[in-house]
Amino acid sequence: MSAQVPVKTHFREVQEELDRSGRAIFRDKDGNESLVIRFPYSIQYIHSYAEDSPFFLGLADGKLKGSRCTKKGCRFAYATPRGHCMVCGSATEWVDLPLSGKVHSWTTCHFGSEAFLKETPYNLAMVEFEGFGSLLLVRLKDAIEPELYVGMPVEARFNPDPKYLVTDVWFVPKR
């Protein structure tokens, strides 16, 4: 004999039932029913940064690493590192980025993944650097939405206890 699973027609009710019992049936407007269960799981994930390793190791040393095309006629420079030039296809080399730049664009995030829930709302900015043709997406801290503007000077800050994640760097308004 199986336990009766509650049937709900609004997803908010399904969420409430999941909090209560861990299971519910969602019935849509056409009468189709879907079993929904709460099933938490955790995995250990092994990840290699491979060719991007210098970028993450640089963060731990308080450096931002970009890349520059090695072809003499091109030499396009990227704030977001890549192994090959997107202009001419030649190999690139690692270069240091400046630790300050300007806000090219920004947005305020009122929702975020679990890693950022405690920080919401938070700002993300596309930062441009002198001499580099691409932008770097980073968190922008110590600024509230009404203070932000395109062209605002910003500077990098680094996690003193690096985790070798992109969140080891963020930018703040340059004072």
Second form
Amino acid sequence: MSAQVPVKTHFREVQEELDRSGRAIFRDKDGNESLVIRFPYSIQYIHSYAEDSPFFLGLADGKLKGSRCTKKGCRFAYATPRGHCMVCGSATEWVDLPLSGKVHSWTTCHFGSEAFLKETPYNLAMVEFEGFGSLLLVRLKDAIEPELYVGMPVEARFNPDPKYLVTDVWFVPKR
Amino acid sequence: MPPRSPPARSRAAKRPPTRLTPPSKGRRVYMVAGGVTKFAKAHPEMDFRLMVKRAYDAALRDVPNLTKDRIDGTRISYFSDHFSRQLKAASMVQDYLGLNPKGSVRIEWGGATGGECFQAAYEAVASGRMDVCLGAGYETMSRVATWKGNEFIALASDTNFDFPLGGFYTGYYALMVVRHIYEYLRLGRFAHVKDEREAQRLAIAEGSRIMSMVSVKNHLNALHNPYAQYPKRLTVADVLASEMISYPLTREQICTMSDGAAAVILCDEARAKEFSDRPILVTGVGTGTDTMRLADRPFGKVPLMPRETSSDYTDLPYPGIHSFRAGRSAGLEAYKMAGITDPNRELDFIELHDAYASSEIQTYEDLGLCKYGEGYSFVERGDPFLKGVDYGFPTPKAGAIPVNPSGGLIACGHPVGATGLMQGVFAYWQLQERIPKHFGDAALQLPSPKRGAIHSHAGTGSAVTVSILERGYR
Ligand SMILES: [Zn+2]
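After the form predicted on its own, can we look at the form predicted in complex with its partner chain?
Complete assembly follows, chain above in first position.
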């Protein structure tokens, strides 16, 4: 094949060559040669939060909003808001969540998707709130792995410079 | 591990002979062929079309009488258009196989994509729409860097509420197993420990040790499976010492990304007899679903297996984030159809979706191999291990119900759109007693298995399929 394209026999070397020159030939054990190129692809979505919008606008105001079923006899309360009740199908209304709760489960992530690798390690926690039948997934800061436990009291903090992402709220151990 | 002795009949003799239960939903459907490519970190020398072609050709080699013109149509599965960098890739597979203008449709259902493809092919035949249907699937996950791949997978979680927190599926499964350990080890064998944090630390250490036994099992089984990506002999200490990915899950407790393809051919009864001397009957299919967000999972009652009673679970909020309601739902449906009331005794093996060692343990309970809360003891007793294999620790009840005799996802790899079909192929070879032929090694052939299950699972348990396969010949 073409002399201008470097030939590599390990996939790792192919990846490195793509980072350098954007092209490589992979030669396998049987001598088959495959041309490999880089192919960039990026997108800016026009992403509407639609019926979830009040939650994200609330974070910018330092408020944590859940939702509650409007049907008498159901009134299921959701810590992660849903526009309609999953039990009875009725519309929900917006309600304020308490700003403190308890850790239902937790983990410390030492990796993440590409975009989050620079933030590692970070903690995730499922938080349960008094009077609410579902949970909320958040980042848990100001605490390290040996300090975390199921049942730990935690409270909300808000980003003073909101990015309109779910990460505008995080939790810390309750003082 | 020495080669296993020829099939013993002792276990089969304890049970009543397997009945060929007619399916309650349409025509009888048989599997008559299966093929897989070797799963690998990367197959840059094959694109997805060629990979599926290789698996398809391997399947056809099983059935010389089955020529292309006898195939009525296909169901083709792959999980992610992002990984493929090619939308409508299933059309290109159909095209490359030379199967135009026969009917086809693409199947996608997250991690359960392969299992859904198997059942879609089943439905095409059961309904009478086709007499012979090819189910084929693949994934080419090597086309992006590993952590970009993790991002693509995590885009199969709620992008408003979940993805922006880290975009990391291992993190979600870690949250689930920490709660599972809390429910069943902290509140179980460590209930006597007064100090809460100390009790939780002990429980997690215990859970991690037992999860590592599952990892040892699956990697070690795979030593005898030439299609597996990561066969190796490990110790519990090796697994625990491997890199921490998301506490408490370590690298060796987690499956990796793969390139690979698999194909199955299903057909009706008349053609099964024509094509194969050892057809395998599909006697049960089941599916279940759950909320996309873990946060929304309810705290309700356990749907009971035939041998369970509500008094088994008086204080268990279910499923919460500790168990997979979709898995239980799929199991209940499939067992009912197959006439199974005691899966632990009536199944001879299971190939289940062990994307994480934790989810293998959770799945034992979902599928009623043991009760909720007994998954850890089930491992320690040795029930899911192969008999006669030295895993480096005692497995007194080994052989009771081998789980992932092939090595599962942890050791075979997980090219998503192929995985559930791969399980179908391995189960098919087991039931035909042709593992020695296909693996070139008799070690993983179970002694005359009559009935097995395959189990495919999508993102955090949002969807699960279970299919029951039985020997369809005398
Ligand atoms: Zn309601």
